[in-house]
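Just the one chain here, the form predicted alone, laid out as structure tokens.
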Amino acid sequence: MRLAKFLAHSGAASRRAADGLIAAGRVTVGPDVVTDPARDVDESSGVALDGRPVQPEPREVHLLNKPQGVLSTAKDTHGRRTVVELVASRRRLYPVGRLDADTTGLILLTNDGALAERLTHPRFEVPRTYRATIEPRELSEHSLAALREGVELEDGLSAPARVRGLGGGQIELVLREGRNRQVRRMLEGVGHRVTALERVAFGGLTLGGLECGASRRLTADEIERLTESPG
């Protein structure tokens, strides 16, 4: 197994962050500092990070219904509540992607950096489904067409979204990319303010009846389906 992937499977870091740790000279294999992320290693190679032995740990993936005001990060320097604090696990978990603090709903947490990378990398186009409450309450046909074709944002044209009205000032959007505050920015781009936003599905997973603030651990079959075909 490649060294970067080994670190990710151990829960030491995400796949992308593992490359940085290796390049910084913080990873050793046996007595040697190794800066090549493609170095082949296994459990008998004596991999260590900052001098501490690293071994793959059993994979865990948890689905959390994130409440408003909770941060999608593992730690917060200002002591604010984070998604990790809401999930009961002995493993070192970190969120798969992010939801901004005001957005509620489905977020995954895992100790498998390689899986997290697969689920968030743009090339896999994993669908994310959101339910937004907007003002003004009605979307014009022109605005619907713009959302479905792509909205020009500060960081470039968004990918097309699937959009449908739900009535009562609510709409559902399905995106296959995950830029920062993307739903809010797309709707602002067509003249609508988001007053509430919830992610209700990610890949083939849904919240089901999971209460706000509650979490559940995914089954082995659910994880396998995410690994094989997250879209």
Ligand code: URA
The other form holds:
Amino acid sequence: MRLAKFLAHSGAASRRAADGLIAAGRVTVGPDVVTDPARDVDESSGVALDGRPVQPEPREVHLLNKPQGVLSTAKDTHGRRTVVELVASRRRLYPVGRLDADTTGLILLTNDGALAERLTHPRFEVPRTYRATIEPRELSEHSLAALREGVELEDGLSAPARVRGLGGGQIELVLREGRNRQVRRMLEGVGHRVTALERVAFGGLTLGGLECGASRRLTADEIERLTESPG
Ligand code: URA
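Can you swap the form predicted alone for the form predicted together with the named molecule?
To see the whole picture, the full complex is given below, headed by that same chain.
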């Protein structure tokens, strides 16, 4: 396995961070500093980071129902609560993508940095389902069509989305991309403010009655389905 992938699978770093650690000369294989992320290694190669042995660990994926106000980062420099603190695990976990602090709902966390990156890579077009409460409450046919076809955002046109009204000022959107504050920006683009936003599904996974703030570990079958065809 490539050295960078080995580090990501071991939970030592995310896939991107692994390349940086290797380039910085912090990774050794046996007695040698190795700066080539493509070096072929396995469990018997004696890989170490800053002198500490690195071994692949069993993959964990947790599904959390994120409360409002909690950050989707591994660490916060201002001491605010993070999604990682809400999940009981001995492993070093990484959030799979981001939800805004104000957004609630489904977020995955895993110790497999490579999996986290794969699931959020635009190429896989993993569907994400959101429920948004909007102001003004009524969405015109014209706005609905614009949301479905694509809204011009400062970072380009949004990809086609499935959108339906749920009544009571709520709409459901299924996006296959995960740009920063995308739902809020798309709705702003058609003249609506989002007053509440919840992600209810990611890939084939749903919240399934999980209480706000609670988490559960995915089963081996669920992980297999997610990795085989995340979309
Ligand atoms: N879109 C947003 O605007 N915010 C999120 O947290 C997720 C998607």
